[in-house]
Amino acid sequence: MAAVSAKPRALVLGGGVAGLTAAFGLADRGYQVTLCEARQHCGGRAFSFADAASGQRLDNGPHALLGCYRAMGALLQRLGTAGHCQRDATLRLAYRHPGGRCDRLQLGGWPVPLAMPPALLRLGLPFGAKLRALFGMATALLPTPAHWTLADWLQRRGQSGLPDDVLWRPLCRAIMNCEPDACAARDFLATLREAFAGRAAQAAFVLPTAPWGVLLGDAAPAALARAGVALRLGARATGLLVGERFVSAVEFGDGTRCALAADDLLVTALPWFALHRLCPALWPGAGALRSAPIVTAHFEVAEGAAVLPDQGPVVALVGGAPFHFVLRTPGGEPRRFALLSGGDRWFDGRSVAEIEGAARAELGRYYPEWAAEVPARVRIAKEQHATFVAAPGSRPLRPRPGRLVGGPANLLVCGDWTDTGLPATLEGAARSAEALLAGLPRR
């Protein structure tokens, strides 16, 4: 009788979206998988923390999904938490102007290319600005030079002024987590085409109704166990032993070491900065990528005090600085909301008191009927390395998911920062793992 061969082994470093997707996919392909996560929970940079003062679980940075995020949707299905999301039928977005005026962009149920023109024409903008915005949408399908920033694209497409302020800049901050002059037009437009070139539901928000710690971190251990994946929490990789042809061992911060054979796989789903710290020689370009922060001011208004007007779960503050959005949890407590800043460097070196003061002052500008001195508990959350900046020229710094060119034969990389054709989104992270898995045989 022939001996039954043991399953090939795979070690995955990083329990964020890319690492979870990779671990599930490797198990499905017949590998014996161990997932190692440095923290005491999975989820990567999409996690929640306990606020001792309020007793609430708050997200380190709110994340909104789009209907076109199929890979992220598949991961939530695998984790059993897709039901914790509100999936809208079409795009609905409110715009709040200084002084309190509010506009709404609401698409009908037609395919987006048909629904967008009448939706833009209903916005409270001068007619000329509406026509320019329509022209910009139409030209978003055209090829774009790799060296253009989004600011270059906006200027060349006649989008400066109100089309930029109302339409493009909020979208840029939401998708790219930086300003138009910092990001590559090509990366931004790639996501825009996926969302706005098809069905109405593809452009719609998919918004979590529970903290990200519930959607990812809490659900991961049981889901991984069902898939046969071993999970090691608190396992921070501190070194790789790299031979001539393959990685022979991974060293961890607790002094343990995991030996690897030539036919074992090592998958790193670490962020770019963590991979660079772990082994700078593997992919030197990772050290040159810039990062952008997400800063959130979580408000909980005191009982009996006036609540902020509710104009939907996502409100863009037109011309807002340093905060850009007001976010609410669908179906959540009316007294709770969050102010979100995407990529603004004003916060660098600022104290918590300064940030809270800026948040209250900005609310006073956009919601004058809601006094900035209303009693409220405010908790500031900073994620300094929330995303990388997908700047022009950054593509060569980002390896394709899979084996590194000239790297060890058994080492594969994935993550939102790899070259997936998308910017730093949860969807980009999940798709990077899918691309890695597509090159592997089923065992």
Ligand SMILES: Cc1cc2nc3c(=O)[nH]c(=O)nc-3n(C[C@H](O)[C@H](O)[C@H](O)COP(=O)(O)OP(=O)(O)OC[C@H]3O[C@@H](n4cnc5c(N)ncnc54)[C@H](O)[C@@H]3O)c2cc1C
The other form holds:
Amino acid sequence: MAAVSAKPRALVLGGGVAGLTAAFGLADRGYQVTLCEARQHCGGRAFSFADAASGQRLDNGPHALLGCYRAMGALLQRLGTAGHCQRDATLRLAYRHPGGRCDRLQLGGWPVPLAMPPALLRLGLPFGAKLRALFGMATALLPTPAHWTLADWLQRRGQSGLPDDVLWRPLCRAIMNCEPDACAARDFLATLREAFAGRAAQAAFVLPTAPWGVLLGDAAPAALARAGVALRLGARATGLLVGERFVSAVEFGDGTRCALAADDLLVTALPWFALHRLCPALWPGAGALRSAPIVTAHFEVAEGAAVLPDQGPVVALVGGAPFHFVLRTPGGEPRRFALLSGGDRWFDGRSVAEIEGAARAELGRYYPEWAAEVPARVRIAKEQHATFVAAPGSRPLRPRPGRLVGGPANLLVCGDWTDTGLPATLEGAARSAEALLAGLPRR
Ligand SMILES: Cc1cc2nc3c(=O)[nH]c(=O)nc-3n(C[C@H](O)[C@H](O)[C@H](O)COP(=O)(O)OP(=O)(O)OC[C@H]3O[C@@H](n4cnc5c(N)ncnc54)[C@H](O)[C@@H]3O)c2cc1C
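We have the form predicted on its own; now please give the form predicted together with this ligand.
Now the complete complex, all chains and molecules, led by this one.
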């Protein structure tokens, strides 16, 4: 009788969306998996913290999914937390203009290519601008040169002015976390096509009804244990021993070391800057990717004071600066909302008091009927490395998920910054791990 071989081992570094997806997938493929996460919780860049002043659990920043995020949806199913999301039937987005005017983009229930034209025609834009926006949407399906920024694309497709301000810029900030002149048109349009070329539900927001700590961090330990994955929290990898052909050990901040054999797998699911810090020679491109920040001002209006008018869970502030969106948790307490800024460098070096002042002043411009001096508790959350910038020319800096070209034979990489064809999103992170897994033999 043939001897039963021991399970192959896999060590996963990083417990964000990519690392969790990789760990579950490796366990399903017969590996004996250990997941090492530097912090005391999983979830990576989507996490919550306890706000001592209010006793509330706040997110480091609101995260929205789209209906087309299938890999992220599968992870939430695996964690047992998909029920903590509100899935809209179709895209609904409110636009708030300075002075208080409000427009809505609301698609009907038909496939998006059929639903978009009437929705754009109902938008409160002059007729010529609506026609230009329609033309822009139609040409989003055409191939785009890799060196074009989104600003190039907008200019060449006749989208400057109102279509840019109202339609494209909010979409660009939401998807790319930067301004149109900083990001690659091709990466933006790839996401747009996934969302806007199919059924209405693909383009709709899927919004959490509980903090991200509940959806990911709290649920992960039990779900990983059910899958047979060993979880080490507080395990920060500080060094790799890279031999001629393979990584032979990982060193951790607490002085421990994990030895690896040539047929053991090491999967890094770290952000670009962390992989670069850990071992700069592995993939020098990781050190050349730029980061973009996200800043959130969580508001809690005092009891009995006037609440901010509620125009739905996602409101884009047209021409807003430095904040771009007002977000609410569906079904949440009306006194709570968040102002979010994507990729704006105005915040660099600013104090919390200055940021709070800017948030209140901007609310005063967009909601004149709601006095900006209404008593409210404000908590600022700043994420300096929220996303990488998917700029033109950044594709070669992003390795394909899986084995690095010329890299150690037992080392595989994934993470939102690897080349999935998508920008930095939860879906990109989950798909990077799926792509890595697809290259492995099933055992
Ligand atoms: C405020 C904010 C808002 C966002 N909004 C959205 C949104 O609305 N929609 C969307 O799709 N995306 C959004 N994103 C982006 C999204 O969060 C990321 O794309 C995604 O979470 C990346 O997942 P990841 O697993 O690739 O990396 P990460 O989440 O960064 O996970 C990497 C993990 O590795 C750990 N780690 C780091 N160094 C080490 C080490 N040396 N040893 C061990 N572990 C280590 C980290 O602690 C972390 O847990 C947002 C990001 C932020 C910050």
